[in-house]
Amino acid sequence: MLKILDTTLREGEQTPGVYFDLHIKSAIADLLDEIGVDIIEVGHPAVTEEIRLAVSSIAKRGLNARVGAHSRTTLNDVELALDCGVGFLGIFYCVSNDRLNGVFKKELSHAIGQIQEMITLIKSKNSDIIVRYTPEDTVRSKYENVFSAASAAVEAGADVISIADTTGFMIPGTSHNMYDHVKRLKADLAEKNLFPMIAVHCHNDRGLALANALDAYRGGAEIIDASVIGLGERAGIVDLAQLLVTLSSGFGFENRWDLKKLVELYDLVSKHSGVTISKNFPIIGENAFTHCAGVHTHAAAINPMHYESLDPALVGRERTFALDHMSGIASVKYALELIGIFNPDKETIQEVLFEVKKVGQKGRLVDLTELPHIVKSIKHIKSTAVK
């Protein structure tokens, strides 16, 4: 079955400039935790004191979702994790041979058995732990590196082989895919009788990260990495909301998360995190069940799904219809109508038509709470010639 881990308390904080208090990362835990998924990563107990004390603090929430940590492999950085009483630790180590040669000074048969090591430990101190090997730079890396460190993982104990797409390499339908990359990893590692769940990290630096991570969904992929707003190093990783709504409403997983917390835990990673999120971001943006120009705002208003693919309401949301300068008379009827005001005269429409496209001129809206303002205007103006 399919696993969403979501890491916007460890990938998200590495975004520049973001930073979680305690009580907020407690705060978005539980919104997670509320909304279904799978497994929350809190962070990395090694790099400072309040990172360790936030995993140790939430893996004690009690919470449906595993309580997940992550690790360099390295014995202070592995105790350090498994003394916060996670569910679920992640290792890393890079095995392409820039890395090794460059970086590591080491042999891959040095490195891997500094791997199996790090599992071998960490399993034998709780057996119940699920263990995710992730060779960083998986799809850059030489794939022989990649399959040897995997399959000595996994038998050192390993649950979870992490495919990492780390610079947001790969492109669906060329040679360099996650489809491919997953079902050959997978068709390899069964050779050796080895059946480890396979996760993806995909990182969105050409801006493909979810449609990366839905190749490799349909390759086989059993846990998907995603975060709030896709926030992380660079241009981040697949976002949240757009994976969890693509899911439930093209793959067969209706009513498996709770999708209209999304809104809630958005504006609240939004506020703390200091990321504003676009008018026009998919599924959360303000724009994004809004509709605009004439000839959509009449086609709506008869039938939502002549320009929408996705009910609002999928995510406790409700479409609007704006009115600017690309207002037609259609849309401005039924935003009279919306307001009470039915089967007004050809000329009234006409005349709040140009006091709105007068407004959306100087590139505002005009919303439903000004509309009648613009009515009663009219009304005086004409009262007023009259006399």
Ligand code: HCA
Second form
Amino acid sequence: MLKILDTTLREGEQTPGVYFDLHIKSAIADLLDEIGVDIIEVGHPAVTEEIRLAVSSIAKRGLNARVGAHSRTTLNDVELALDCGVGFLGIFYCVSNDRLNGVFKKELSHAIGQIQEMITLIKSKNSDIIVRYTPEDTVRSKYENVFSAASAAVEAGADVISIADTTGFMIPGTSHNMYDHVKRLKADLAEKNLFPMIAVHCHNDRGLALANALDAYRGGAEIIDASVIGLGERAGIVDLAQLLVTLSSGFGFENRWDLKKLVELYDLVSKHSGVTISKNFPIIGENAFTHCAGVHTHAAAINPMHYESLDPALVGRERTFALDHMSGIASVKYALELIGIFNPDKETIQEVLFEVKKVGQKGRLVDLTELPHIVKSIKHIKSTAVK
Ligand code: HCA
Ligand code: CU
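The form predicted in complex with this ligand is what I need now, so please give it after the form predicted on its own.
Next comes the full complex, and the chain you just saw is listed first.
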């Protein structure tokens, strides 16, 4: 069964300038848990004392989700993470030749020895913990290195191997795609009688993180990483809301997550990260369910599905019709009904529409608090007009 790993608190806090206080981190974790994500990656305890405290505190919160820590493949980092009492521990070690030679100055065999040593240690201290090994920048590293490190990690007890597209390099349908990568790694590991869960961590540098994650899922991935607003290094990673809503339509996960809590979660994360949600952001953005052009509103007022493939009620939202220079008679009639004016005569509608378009041309929307003023002013003009 597919699992969702949310890493808003770990990868998301790697967004420049983003820091969540402990009480906010806890509130975010609670909402993620209520929504039903499976694993909440809270942070890398060795980075700061505050992060260590947050990991340890959230691990003790009694959530349904497994609480996870992130860690380099070193004794110090691993011990700090274990002391936090987490149920999931992700270690990473890049095994590309460039990184081994240029940064670590280590042979592959040495790196693999260290990876195995740490996994054995983690499992000896806590046999229930889920251990993930990530060969960072998996998809651009030499496949043979990745395969050797992944096999050795699983032999030492790793439960999950994560394929990280650390730089958003993959493109569906090309020679470098997640579907083939997942299939190949799974098949090669299976030949050695190794069956870890395969996770995918897709960065969004080309705007393809979600497409790549779905491609990986089709290839057999069992864990998908995501974050709220897609927060993370550079352009971030897969957006959680887009992932859950997409998986809830046509993948057989219809009622798996409490999607109605997403708006509250996004408001909280946006407010405390300082990252604003753009108006046209899918699902959560202010305009995500707003119809504007006259032709659209006319058809959508008759049957919303003419211009929607996603019911706003799925995430507890409502469709709206914007009033601006694009509006037509249908939008005005609908808006007038919303302020209690039913069956207005044609002339009134036309006059209101004329005023609405005038306001819209200044780059402003007429909202339902301004509309009654327009109606009143039209009546007033009429009653005072020289006969
Ligand atoms: C990082 C890089 C990482 C790690 C992912 C993982 C990536 O910030 O350490 O450990 O599974 O994108 O490769 O986020
Ligand atoms: Cu990442």
